[in-house]
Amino acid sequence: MDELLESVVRGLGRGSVYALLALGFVIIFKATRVISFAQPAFMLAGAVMVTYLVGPLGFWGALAAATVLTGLLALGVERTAVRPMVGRPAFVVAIITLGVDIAVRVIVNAYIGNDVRQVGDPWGLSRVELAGLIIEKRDVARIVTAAVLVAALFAYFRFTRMGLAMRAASYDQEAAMAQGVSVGGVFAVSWAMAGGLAAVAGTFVAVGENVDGLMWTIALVALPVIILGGLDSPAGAVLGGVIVGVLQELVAGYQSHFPWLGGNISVITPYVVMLIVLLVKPYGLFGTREVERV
């Protein structure tokens, strides 16, 4: 039983990272109705920034600075590459974001160089005993950080003027504009938020690990997460991230009991979940069902 619960806690830590990445996808989609494929590049860029800043600023200072800088990077991308495409088909804009992702990763890889870089681990891979369970402190940090950010975001959407504007624009952009909402400002804030969330997620992925040019592939797991939770549901993104993270850890921990499945079955678990959800509930657990009349 202890082994099971420890796997669940590790899954919550992993799922917290997925939730932050998925939230970035959802925030942009709700604002623009476009899936941004630039999130993996922002995740890698944020982690690489932390590797350069962690020395002079410490871990938390470097994380804060990298979050702001990556948010500004995402804002710059929105202003220069995405804003001119407003009014074009969503597919065209999505392809533009894919090109942005490749371009940003090429530039970031130049700062990684031929070797890997280190974010470091302020907890030194240390563990803590909680209710008889042995838990890594970095998993606790991931869970707590994600919980604080998610709570802050939901409070922002609920109680601030810009948050209300973002919610209004996500329902009907034309009606929001008629009420004086700056839809362009909503787009900009959405991209900046998504970039900052990607930087935080990338940093916590890299804690205690190496930062290399392939780290961005972890962000692809956010796609099954948002399919599971619903493309336009922030709450679904959080719940979907937790579910996928826990399932991955459980499968990784118990796959030895099912040798006929082969090795590393946990790697494809998110995509198996995605296929099942698409077959059973295409709009996800909390996604808005769209009905078109002809």
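Just so we're on the same page, rigid core means the largest C-alpha set that superposes within 1.5 Å between forms. Numbering follows the first chain given and starts at 1. These numbers come from a predicted model, not from an experiment. What changes on going to the form predicted in complex with its partner chain:
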The other form holds:
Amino acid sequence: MDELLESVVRGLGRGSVYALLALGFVIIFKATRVISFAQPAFMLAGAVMVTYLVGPLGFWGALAAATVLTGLLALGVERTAVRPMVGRPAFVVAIITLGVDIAVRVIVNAYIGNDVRQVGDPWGLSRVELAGLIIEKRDVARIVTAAVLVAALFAYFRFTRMGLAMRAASYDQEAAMAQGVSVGGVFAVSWAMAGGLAAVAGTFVAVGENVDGLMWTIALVALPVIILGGLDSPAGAVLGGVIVGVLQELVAGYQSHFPWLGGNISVITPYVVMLIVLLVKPYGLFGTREVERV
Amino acid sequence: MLQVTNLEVVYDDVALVLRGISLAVGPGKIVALLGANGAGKTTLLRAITGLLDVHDGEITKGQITVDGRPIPRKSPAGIVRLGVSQVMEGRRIFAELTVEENLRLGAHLNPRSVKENLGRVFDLFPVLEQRRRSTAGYLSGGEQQMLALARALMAQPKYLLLDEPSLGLAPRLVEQIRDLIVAINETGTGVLLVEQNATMALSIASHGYVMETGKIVLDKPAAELLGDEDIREFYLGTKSKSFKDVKHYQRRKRWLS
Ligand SMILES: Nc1ncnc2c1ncn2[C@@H]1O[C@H](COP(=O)(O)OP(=O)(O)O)[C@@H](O)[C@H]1O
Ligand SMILES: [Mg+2]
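Got the form predicted on its own; could you also share the form predicted in complex with its partner chain?
So here's everything in the complex, that chain up top.
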């Protein structure tokens, strides 16, 4: 039983990171109807920035600075590479983001080089006993950070003038423009948010480990997560992330009981879950039919 | 004065849809713009409110001014700031948001006076106050039209453009909307009322324009239009489905004369 619950906590930690990444994808999708494949690069860029800034600023200061800087980087990418493509087919824009992703990762990789770079977090691999369970502190940090960020974002969308404008523009862009909402502003804020979220996610992936040029592949798991949750549903992104994270850890924890499945079945778990959900709910758990028309 | 002079609009670089439209809405006036489907009424409103870009449309000629100032091209926000708001065809409320959130969006550029304006529109539309926390998509058709009107009023426009507000509403609701338009106008707001329901529009307008395939073909005081035989026949009567089928030759002759 303890083993099971410990897996669940690990899964929540992992799922928290997925949730932040998936939220970024969904926020951009809601604003622009394009899936941005640049998220993995922002994730890596954010984590690498933290490794450089942690010396002078400390972990939290570096995290905050890297979040803002990555948000600005995403904003710059939106302005220069994506905005001029508005009106082109979504597929074309998606491919452009893919190009941006590769370009940014190549640059960032140069800053990783052959060094062992760490985000310098306060937890490392230390553990704590909670209610009889042995839990890694970094998982608690992941869960708490994601919960705070998600709550802040949902409050933003619900209560602020710009948040409201973003929801309206996502529902009916032209009608929002008719109210005076700047769609360009909505795009910009969406990209900046997604960039910032990716930076936090990247940093918390790297917590307790080294920043590795290949860690961007974790961002790919956000794709089955958002399809699972519904492309246009922030709540779906969060829940989908948590579900996939927990299932992956459970499968990883118990796969030794099913040796005939091979040793790496947890890696494909997200895709299997996505497949099953899509068979039952074609628009994901929380997605709306509307998306189909795009 | 909201003034449109010699306006030409082209869609997709080829389709000339407005061919030299001129019209004016005086401050505090109600002006009716009539015309069959496809005449270009909605296009004119898009041109005024800076929404052509979304439809690959472009102003190729002419001018639009608000109280003497040319409207900023391609800036819907700038136009709202100049005091022109539109209720788009089909209402286009944000169905997933609440009534109050819809209204707050109407005040997007006017955030300081949200409270005051909420009070104002709730006085005019008490039903919206009762339902302010409901999801807008669950409102009835008439209530949705009221919400669309109220949302536009949240920006405190000097000129309100209404695109077929009676479309799809039962006669009793059409009357209610008509009375509300009059009430809005009485607070000093100029109204450009685009309608296919000519009786309703001309009954409250001071002036009327009739548009056909991108041109203004009639431009008269509303009372005169109400008395016009062709208008009666096409818009008010039940004889025929299409204006074009009605005495096409005679009509042409008269308008050209
Ligand atoms: N986005 C568009 N692209 C190309 N043509 C359009 C577009 N929107 C409208 N049109 C054409 O412009 C003409 C006028 O349309 P519209 O302004 O909607 O007329 P109305 O509102 O009077 O019914 C129609 O022939 C219509 O087919
Ligand atoms: Mg129309």
